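The chain below stands alone and is given in structure tokens; this is the form predicted alone.
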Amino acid sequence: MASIELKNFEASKKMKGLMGQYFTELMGPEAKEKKIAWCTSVGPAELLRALGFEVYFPENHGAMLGATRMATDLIPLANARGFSPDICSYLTSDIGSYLKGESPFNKMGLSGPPKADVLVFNTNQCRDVKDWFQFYARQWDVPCIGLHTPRSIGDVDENIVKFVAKQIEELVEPLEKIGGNKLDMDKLKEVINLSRKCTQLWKAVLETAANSPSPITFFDETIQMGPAVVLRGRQDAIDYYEILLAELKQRLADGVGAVEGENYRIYWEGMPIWGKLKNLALQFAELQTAVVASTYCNSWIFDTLDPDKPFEGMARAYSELYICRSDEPKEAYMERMIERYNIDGVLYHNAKTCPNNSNSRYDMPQRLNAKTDIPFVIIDGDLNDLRLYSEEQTRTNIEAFCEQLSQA
């Protein structure tokens, strides 16, 4: 494994400006004359943005803090204050930060994440959100709220549009009050139109991977997310991921693979093992094997935002979302990932602390397989917590997954 080195991107440099810069503006000395609303990583931040406030995303900083490993230390903190350790690790970690006044920001001269005037969750993702926001907001007394998305939908027709739709559009007289901003209209249609800007584009740099060798892998995306996540609805974004995208076009007319000598290509489903993403990158560098598309990266293309319609658009996006979907569209939406990305094997990762993200637990694996043929590894760990995760375990399962596709 010593000889194998990823290959990084020049675009990186200004990526790592760019969020320390996003940081900056939320934590520097400048942020106390700033509203601070937190919003749930697929909550209307278009709109927050629109209002005039500034937004902070926490689960950025729950994958902050299990990328540093800092997580595993944290979670105990959170349990022994309440929080229990089968729920969600981005919220005992975070919570844990707190509690303990620790966070990666103090690394690069921030006093740590910001105080909320208000927190803004969607329970599209899981209901963990909401309780996670709602202790800051009982620790802060500020309010809390947000919009209730249907789970497990199968088609997004107009009477889930309309009543996501509506949720959004009550929220605004509320933030209207705590930013004290009227909402512009204008303003908001800019904002999204910005935000689809930044999805197409991100979009597009996920689609380099279609091709054979892939010029990036999901290892590599869930870095480059970044500005997806936490600046979607902005023009330094989509300055970003054009110059990316620049670079992912120049490799693949220079015939360069992020993986050397790519025999095999992986689809990964479900949530990161933030932990070890350098780790498990070298060792299917080593095994010739690309991870070239995921769900996860996934989740932040909205191409239903719609500016003429911001709020059926914002609630067709954010109610599109595959993990609030049922098996079904969800199978159909992995049939045609696999085909796309020309998929020899699926990776599914069964997260210990995050079921609502993993789909190894109801026999999609086996009905998926039946249906396309593709082989499939679970391998078991958790977004956060490394105390879920074995490496000797995995790496074994890894290995001798990589030797089936050989002989297939």
Second form
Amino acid sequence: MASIELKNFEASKKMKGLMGQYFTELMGPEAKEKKIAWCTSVGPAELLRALGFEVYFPENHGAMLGATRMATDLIPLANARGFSPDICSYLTSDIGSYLKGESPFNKMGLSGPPKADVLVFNTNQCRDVKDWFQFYARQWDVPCIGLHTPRSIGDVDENIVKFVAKQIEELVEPLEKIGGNKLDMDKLKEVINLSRKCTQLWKAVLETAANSPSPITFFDETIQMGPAVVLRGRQDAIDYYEILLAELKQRLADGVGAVEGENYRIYWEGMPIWGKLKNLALQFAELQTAVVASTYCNSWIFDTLDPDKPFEGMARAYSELYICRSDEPKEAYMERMIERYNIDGVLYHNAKTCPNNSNSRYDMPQRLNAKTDIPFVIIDGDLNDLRLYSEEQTRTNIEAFCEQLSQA
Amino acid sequence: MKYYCGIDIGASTAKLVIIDPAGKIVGKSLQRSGIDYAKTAAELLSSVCARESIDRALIVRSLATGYGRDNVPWSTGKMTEIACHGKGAYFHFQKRMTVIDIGAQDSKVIHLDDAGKRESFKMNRKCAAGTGAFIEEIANRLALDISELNALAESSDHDASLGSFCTVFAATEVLEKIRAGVKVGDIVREAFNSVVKRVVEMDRIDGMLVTTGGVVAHNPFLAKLLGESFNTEAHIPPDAQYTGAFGAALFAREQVNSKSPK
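Same protein, different form: I have the form predicted alone, so give me the form predicted in complex with the partner chain.
Below is the entire complex, every chain and molecule, led by the chain shown above.
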């Protein structure tokens, strides 16, 4: 089956240029004049952009360290420094990269991640993001501020929205001082409007996968999601997704599937395994199985961003995320996705260093299976630390799972 | 006469089985998987054909399974060991069952319905606890040959187990027990109980319990302990170490039959 080739997107060339331009803005010569804010991937990026900060997302760098497989060599440096091998391997990869002074950005002719003027976190994902940012705050003696969003939220009620919205508003004053710009509410509304448009287009991109054959897979999406994460709130992200969506619509019109001869459709629950994306994409393609939907890629859809209620809308959007919800809304979400994407089987990635984004640990696969009769498989691995990944066991698990689907 | 071949190249041992159209084993052999799977596979095929006077040209389909399933150039197909152990075990008992295969490097729990269709499966996490590698390590620490373990464990009525999940730490526990003068039979039984515990915590069982693989083939007492832990009897099919290879041969036969004109 060595002849299997993955289908690339024409749009990807444009994305490469777009991301390269963004990184140059942050790390190139002109960046010296700018105020840089680090932001967690589901942090209040819109507020930072409206205040005139250049916004850098270290989780994107974490994913790059994973995808380039630099992470496994860098993580031990952070471990030796006092960050356990059991905690977030984005954090340990990134801090290892800092300690060694090596980054995938170097290959782009850039010096490496930009030094922050302020680090802004949101604990909606986990506590690790705050610990991560505080390390750099100590290193550079710069402020680390953020939002303490509750976790394991059931209904996102008004109390939670008010609680988080108030925290976002309270960020304004210190950020104005650090950045030297007063918040212009019209600018904030404009950024939120752009962010919402980006999110709507990203959602439309993902939803093309509800078709059979699907024109796109989870593995494509993990790459294509870059602008939705790091460029939301900017026009160039919107322009990009319009191009990508047009290409996907053309694939649909032409009946072109991302996986040749798509037989089965899988839902990927949990983090990507960044260092093995290509291997896994090829294996699924060989098995004529398309991974068509995921919790992960859908986590950058912020339906409730509202230019007319900037703080409340952001608070709601960033508290509604799957990752900070309790199991009841998570299960209900999964049921809807299984139905919507016509899923044959669910793969749960139990990422050793990411308990908050591993949902196979509290009996959810068994409960969902009982409700939906959709089979599941659990693979043990990690987002970045390939010391925690067994290639052969994973391959066998996936192959055996597809064999099982073929019996149905 | 047509024949069908199944080869299971496992982490430790490669097994080859040739069956006739009725599913009867007409030849079988095993050897260490070694470092050149293709060579091992060729040697096994040649030796079985020579010993049983089977004309290779009459083997109409061959199917490979196990870790080395992609390294058998002459096989005409492949399936995972999960599928093949299920298939091989079901052939003998033909009822709803849970198959537990304890191999050298991993353990698998496979649930089959009344018709032999797989409902679900689970492999151990990527750790040698609960596998043959653990038993080998303990035998090594005790300077015993693997073939001595079953009788030693059976001779003990000491129903404890080694506490650690980790094979290396468990081996350290063994050293402590040697120092404390614990009887060798008791230590081996503790090691068996430890494997049983690691398997029991993997999954539930439904229906009949069938155990396969080299570990139970050579250590039926371990299967007995496993059955007791699940409050049931653990059945061991004939040629239990060959169950995966046998299942592969059955799949080869099924594939040929499904392609034949009706």
